[in-house]
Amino acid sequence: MAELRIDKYLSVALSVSRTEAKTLLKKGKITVDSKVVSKPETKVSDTAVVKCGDQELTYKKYIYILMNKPEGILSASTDKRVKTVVDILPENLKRAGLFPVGRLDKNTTGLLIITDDGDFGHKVTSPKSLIEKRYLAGLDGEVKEEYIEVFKNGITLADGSECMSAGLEILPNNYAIVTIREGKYHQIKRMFGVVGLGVNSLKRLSIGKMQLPTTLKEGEVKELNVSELQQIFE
């Protein structure tokens, strides 16, 4: 990490804005390497000890967070009408400049990533990354199975838009798992409206490799790794 001034550090490591980073400052709350600075400009380097009474901080220039997506919560960073992923994350996630990667409808739920990270984000759904997300469905009748083969050969929109191939698994009780590698608006209701049918409810379950973690209960999130980051350009 290139060296960076340390009221931004602040900033970024306790999720506070530049105003209240130059006032722990003021307050000589703030050490480097076991000295008091109380400069905003001074510059901090990335093996420099930096602590905040005695809370040592960590500087993470990203930071990428997996949210099991709750119904009825927005897809978006701010709105001033309801709850958005953003305002339900716990606080000390929460930093300047989070946003959804990729839109989930209101009242769908399942996997869905946070970042600050604007090239990820792109990366992730830029429609030349062909990355499959798949979806659980739940539907308001019979899933037929010649409509795998109507989902195989990309279904033409009631606007006349086309999808892409997708992949169909049916399920028992009208449910099913739906495969894309797009992400239209609204996609997969207008793809099953094609075929007669509406959705009662959808998850999304994957994107790429990386799968929602069973245990992660709907509302619930966990800070993902490099690691754990790259299963979705597998």
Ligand code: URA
Second form
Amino acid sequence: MAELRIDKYLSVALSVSRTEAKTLLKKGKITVDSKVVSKPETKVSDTAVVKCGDQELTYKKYIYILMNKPEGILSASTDKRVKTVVDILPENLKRAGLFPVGRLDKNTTGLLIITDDGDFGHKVTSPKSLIEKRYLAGLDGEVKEEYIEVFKNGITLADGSECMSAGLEILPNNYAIVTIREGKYHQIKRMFGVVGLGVNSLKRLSIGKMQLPTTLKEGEVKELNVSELQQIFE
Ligand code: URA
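Switching conditions: you have the form predicted alone, so give me the form predicted in complex with the ligand.
Below, the chain from earlier opens the complete complex, with every other chain and molecule after it.
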């Protein structure tokens, strides 16, 4: 970080809205290098000591947000017509440059990470990463035992592209858990398409060892710290 506006700095460091940050500035609560600062447009550098009252603040360079993505929301930063996962973030977590790490289809739900750390995003989505992603799929017919071997051997999709070996765990009532190590376009729907099954519902449960918390409802988010993020690469 070189320099940024103090109101922006405060909204990130204190997880408050810009309006709340401006109120703190107006009240004379904020000092930069021991001098009271009241104008929201004042620029502050990353080496400055910023305090709110007696509390010294730290600015997080990047933010990492875990979302339980709801249905009907687009995995993108912006869109002219449809609401995106960035649009539905709480105001105090919004920053410039946020993007979803990998894409879930519009009607897919579950674990999605949103960040402004491009290197991290690249590390997770790179085809070389081979990180396991687990999905719960609801199918429109019976998931037969023989499909386990078909998924394990690597499915060839209708367009001829080859999938890597995938895990298939059969659950009651036409549900299954699928584990893949890559992220081709509509991959799971297309894999089931090859064995003649349609996907009625799809939810991502985990990325690496990072699980979707069972308490997090659709549309809810949780900020992740760096050690929680490491679970992805374990
Ligand atoms: N595979 C799909 O078909 N859709 C998703 O959203 C994710 C994986």
